[in-house]
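Single chain ahead, by itself, as structure tokens, in the form predicted on its own.
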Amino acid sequence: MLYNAFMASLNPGDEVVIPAPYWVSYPDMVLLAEGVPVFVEGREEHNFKLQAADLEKAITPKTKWVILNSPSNPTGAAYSWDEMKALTDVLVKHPHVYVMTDDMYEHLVYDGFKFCTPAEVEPKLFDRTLTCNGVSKSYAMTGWRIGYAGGPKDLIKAMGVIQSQSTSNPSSVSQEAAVVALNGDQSFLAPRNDSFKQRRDLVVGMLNDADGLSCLTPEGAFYVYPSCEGVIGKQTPDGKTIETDSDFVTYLLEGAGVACVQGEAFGLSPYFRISYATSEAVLKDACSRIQKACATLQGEARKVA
């Protein structure tokens, strides 16, 4: 959906503001549509969330879109109503800028967090907001390949034309299954979220107990995005120096048998992403292996510039 929107709306050289860390596909979608990705860092002290002042600085006369993903992949960070309102207040001042919101993890939030989306927070943006969602995450229907979007009529029509000529159309069986998921009994969501919250808390706690790692507690999704700055500069048992987050996740894979994704892939280092969408037994084992792997590193960490 996002790619179709870019293909339908971008002219060569149009800019798309992408908060980092970001889902890995966003920049490539923009580039394929001949746009220009503009990255704005969401810093750890702000729980990786885009700040209004930074958004304001990033907008130029060439800006066409701003992407917002809440809750986020890879960090799990989600914007509260007030945090979202600060961003929409900036966007209202720039009538040439559209907002594309990726709400795929809408129902995966914890600790009483209240999800909100830009067009809901600021109705003035309704005519220039594309709200994207799907059934893959909240309803565990990844294989059905169904997403949906709401936005300006002309844009949706143009996206449909591109979709029909690129990947054909979603099957009728998948569409019917998605309708049942969206309109059916939603009571399973709360206990399912409780299970995810327990897994989140388990992973966050065990990672924070690992030498050299620190991990924030995310508001939603099923990812954590811990910092590995405290191991940069240390040496592995076989004498290799951990220079980057890519080195660290390679060490975890080869030395501990744990697969993670380096923060470099998401546009912000030195971090790495872990998914906790699996059993508690697997998570305990994986985090124990990470703790042991960190404990075997030697030497002193160095400050990352």
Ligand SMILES: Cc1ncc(COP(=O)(O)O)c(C=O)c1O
Contents of the next structure:
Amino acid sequence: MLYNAFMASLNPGDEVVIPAPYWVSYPDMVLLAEGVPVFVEGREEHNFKLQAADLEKAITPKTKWVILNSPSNPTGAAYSWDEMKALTDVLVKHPHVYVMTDDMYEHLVYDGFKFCTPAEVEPKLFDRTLTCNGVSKSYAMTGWRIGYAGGPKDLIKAMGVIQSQSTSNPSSVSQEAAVVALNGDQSFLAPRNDSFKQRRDLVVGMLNDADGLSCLTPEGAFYVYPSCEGVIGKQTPDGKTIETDSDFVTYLLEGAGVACVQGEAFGLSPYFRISYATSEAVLKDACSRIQKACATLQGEARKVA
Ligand SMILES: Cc1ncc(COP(=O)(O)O)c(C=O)c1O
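Since we've got the form predicted on its own here, give me the form predicted together with this ligand too.
Full assembly next; the chain just shown is listed first.
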């Protein structure tokens, strides 16, 4: 709901730049507001991160917003200060463009990675940045339904008007719990990140040992976004050809009992997303099932265009 409220600032036909792969809800939010999503595909060689030159190319006189999400759902990739500065340098040159930054996974970063956010990296963007966050991920408080945002006064006022006339209902109990989470002792974050890092490394290692899969090591969140290009064109034991990442996740679900999400849903194929927000025992079991399922495929992979 928080996100829909800012999209109400769109006029029909306004363009919103969305780096792909993206969190599945962004394009629909834009479409609901009669805006036009403009997708910019990330490349594996850049850990799927938006590049300054690609951002520059995507901006037109009709661009109203650029959406950034770091660390990312679905890739876990996060922008370093320098990478973020390269993007904010582009945005500074286009004063008609606003930035929505979804910082939901701010506290889920590993290997000493330093999180940063656009308004901090480039104070010149302060008046046209909407910084969104929430307690769902960092504090494992998904069910409390609390998100929050900081941004230009007029925009926040307009969002408040929409929220107050809708059924989003952030209850007073949830609000109080979120305040306690945000102001309370944060010392649990570091040990929790240590165990997330171990799970990430376990999953990345096991996926890289699976025939036909390759997986980058992301900086944050609790997702990995492996490539399944090396299984496209192969045959399952019951004779079906894996044509797409959707075919592959269906095969994993039906043949191995492992649920993943196809890259198609996030706007970049042939990949799939795995969430490692579960125990090491479950992850080990799931990854060895994936390895077996990959080893069982027959035939040669074909190059994806
Ligand atoms: C990038 C991102 N933003 C926002 C959300 C929304 O979280 P919630 O609705 O639980 O607050 C999610 C949830 O998966 C997410 O991955």
